[in-house]
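The chain that follows stands alone, in the form predicted alone, written as structure tokens.
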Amino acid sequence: MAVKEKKQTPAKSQYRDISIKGVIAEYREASLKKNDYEKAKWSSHQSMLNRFKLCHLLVDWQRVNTWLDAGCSTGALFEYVDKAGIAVPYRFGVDAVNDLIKEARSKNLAGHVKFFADDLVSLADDGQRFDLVTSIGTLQQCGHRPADFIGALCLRLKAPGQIFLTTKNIGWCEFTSGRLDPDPHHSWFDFNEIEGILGENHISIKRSGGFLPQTNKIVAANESHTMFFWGTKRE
């Protein structure tokens, strides 16, 4: 992010033009790095981690049979809930990224797992529907518009259940102001448009705002680069 001297207010979403092929290039190159958050092109362990805590804190786990992560990188989620002591009968990853799943499929997870190394939109619709659907640090870096990726997440939620995305903020006051510009290696959302897709798609927010991975804190919206939503699909 370049600090500017001359304010101007960005525009509503900004999206980053890239196909779904040169995100594949993208995260190849990545992973060859050591560690998962680098990986998965997270700025440090301690922010993908705090991501994954505010998943932790917000979905209704005591609800949750079968689970679907949407962007799952190296499985890097799945083995958070394993060392937090949450079982999820049923849990499946999809990353389009081959790369990225061979990683996953080598991690020793508890309880019954698969992943997939496929396009989520791309992906022909098997009828499995999923009582909790995630998608953490993906939106931006999909290689498709907000509206397709999130009709595609929204597709495989049964209702009455719940989904959990992270994504990221044009809102941002930083942004607004003028004093940083938003990184044109990502696409950023605006949050009304974020919560009107979901809104489209039968989605009922039960918490959303913004959140401070490196402290992780929940603020609002229009204090942090990044943003959260967590809802069910309505009967």
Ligand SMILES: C[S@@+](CC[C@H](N)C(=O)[O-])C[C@H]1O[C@@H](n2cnc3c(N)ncnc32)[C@H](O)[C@@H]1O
The other form holds:
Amino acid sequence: MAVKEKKQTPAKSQYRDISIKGVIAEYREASLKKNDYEKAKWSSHQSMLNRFKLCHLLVDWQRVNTWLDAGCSTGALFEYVDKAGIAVPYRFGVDAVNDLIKEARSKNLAGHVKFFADDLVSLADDGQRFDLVTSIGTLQQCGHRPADFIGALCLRLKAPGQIFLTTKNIGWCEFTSGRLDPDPHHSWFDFNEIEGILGENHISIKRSGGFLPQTNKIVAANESHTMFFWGTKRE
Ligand SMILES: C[S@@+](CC[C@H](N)C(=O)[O-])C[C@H]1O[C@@H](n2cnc3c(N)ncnc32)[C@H](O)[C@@H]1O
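The form predicted in complex with the ligand, contrasted with the form predicted alone above:
First the chain shown before, then all remaining chains and molecules of the complex.
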């Protein structure tokens, strides 16, 4: 992100046009890296962990028996939750990249865990519905428009199950002031657009806002490049 001096008008969502094939090629390349956070293309181990901590903090785990993590990469979130001592009997991870799913399968995770290598949006609907659906950092580079990807997430959610997702926020004040430019290598979304799509999919938002992944702080939406949404599906 280059530092600029000129002013810019407030931004609308900025989509990167990339097919699922392109997404798979980029994450396959990342899968050759050494650490989980690098394979997921996070800037640091800590920033990945802090996203997991936010999920841990917000989700009501008492109500979760079945969980789908979409864009699960190497299964690092499941591993984090195991270490935190949270037991979820049935967990399912889906990721478009087979090499990442192979690594996820090699992890020694608790309980009944299944991983699928597939594009979430093209995955045949087997009718299974989950108490919790998570998708951390996937929407911005998923090969689909947000309405299609979020629709696929919400389809698989039981009412009144919980959804937790994080993605990239184009309304960050550094962008709207024109001091920085959004990285064109992935999509950036307007907060209201994502909130609206979740609403159309019968999600009542319980908590949302901005999140600082480096310092693990919840802030106003315009104070971060990362935003999060936690909600439940209406009956
Ligand atoms: C930024 S990484 C995040 C990984 C993990 N959620 C985490 O927080 O560490 C995004 C992951 O989503 C996967 N992905 C992208 N588009 C997908 C799609 N349409 N269906 C399934 N997985 C997808 C990528 O292969 C990648 O592993």
